[in-house]
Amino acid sequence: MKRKNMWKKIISFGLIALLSVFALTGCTSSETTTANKEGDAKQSEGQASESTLDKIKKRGKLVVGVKYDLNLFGLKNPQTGEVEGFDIDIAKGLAKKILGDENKIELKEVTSKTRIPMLNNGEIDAIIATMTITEERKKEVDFSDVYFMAGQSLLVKKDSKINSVKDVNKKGITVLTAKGSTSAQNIRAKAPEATVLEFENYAEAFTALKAGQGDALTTDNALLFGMAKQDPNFRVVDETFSEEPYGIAVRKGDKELLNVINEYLKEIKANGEYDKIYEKWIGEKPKQ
């Protein structure tokens, strides 16, 4: 009798030993997981933090997106193979606030219709590229303030009876534009009996347009006038059908990069930095 109740005894002791291994384990691997979590969610806290601005100033380079086919504002120079113009000018002065030294930026080749998902995807930390600044586009992305006001409007051969938007706005009549920009938004509200042939960008469209493959093309003044310059047989009609303000465009809530931007505006016209640009690609002086 003695020796069964020693064996249950025995047993118990046992069974009592065992529940306290798995309860210290499942304690242990519990707290170990919970720190797992806790350590995991500080990293990715700590890499969520990390802005765009810190992103830049630890690669020491700033990366833009820009046109390459605009002449005055963004284009490739065949010769020195160089990309000039003056978005060239604003993002290389930006590189030198941000990081001191404006040769330190890559500038990355964009088009009205790729510049948006390669922001977002982060190919580029912000697009200066003659992007108009819109409530549709604000739903996209965060925009600087204006830094440069343009006006749409039409380039026709030289002895084209096209002088208005109106000219425009027949059937057999063909415009020409680029993908994805306002322009081709705007030409189509403004004169919906012409047909509107987009193309890749805007280099295309002239040369489609110097082919005889339409009667208009639409963008910009400003960028009209690059093209009117590059050949004196087309010219720009002296009236404008919109108000295009450009802007810097970065990522939404990229606010420490935005608020750089804008210092950097607000400095630049200040100091007449601005207005020498300004000059030194548009011919003459902004308007105040």
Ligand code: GLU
The other form holds:
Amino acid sequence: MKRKNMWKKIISFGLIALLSVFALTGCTSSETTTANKEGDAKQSEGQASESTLDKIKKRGKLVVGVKYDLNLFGLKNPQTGEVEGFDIDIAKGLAKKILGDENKIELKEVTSKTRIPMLNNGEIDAIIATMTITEERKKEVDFSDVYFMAGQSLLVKKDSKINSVKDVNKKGITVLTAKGSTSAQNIRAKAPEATVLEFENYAEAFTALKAGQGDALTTDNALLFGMAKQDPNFRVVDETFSEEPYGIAVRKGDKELLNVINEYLKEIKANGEYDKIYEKWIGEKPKQ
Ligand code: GLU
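Compare with the form predicted alone: the form predicted in complex with glutamic acid:
Next comes the full complex, this chain leading.
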């Protein structure tokens, strides 16, 4: 009996001692390392899986890449500092859809050349900037459904003899456009005889046209109408020679955000908001 009791005491003392060591240190050092590693892994897993939509909601602001130099689509008003246009209204509506307030938005200037790199390096959440959906671009970004339909044309002096893309497919003719645009690719294909000069953006190309550095400026008709409105010495040729369906671009695999964008586009088309924006900037109802 005595022996049994002694053993009992020894065992329970040993157990208490062992438990207190665990309680004080938490666990052994090797266990600590493993636990931390697991924690780190979980954390980075969490960060990696945080979608762009989650990030937008967390920061309370949608960051959109837009044009600053295209009348009617995205133009910075030098008087007010405000950026205005069709794309801007679409972007603000999207901010309202996601965050409940159209002012919870930051607009960043992109050009045709910088928009994809800026999206893919995380500077912006989405591109809403007169961007045509193409197979080539689909390799780098994902596109929403079409939200505007344009076609490429030419802007020329009022008294110019140019009335078709055929008229610029000649040696000695210079056509101006912007780098990174489908306009530059299309004009080289349609008018291989012409000299094509590419500028950083459309503001520079238009300034060059006004300065007589080219016979025509080429891009989407909707954008050329905006320029002709700014300077009545120019007219838009009554012909389009490409199809330019505009899409909102997000980073590849940003499914959640893309779904919300497509849902938003469907909603505004159904509730008349899209028609309102279209009429406000284009001056007519969208063709069905
Ligand atoms: N829509 C054409 C494009 O995506 C021309 C306008 C632009 O350069 O943004 O390239």
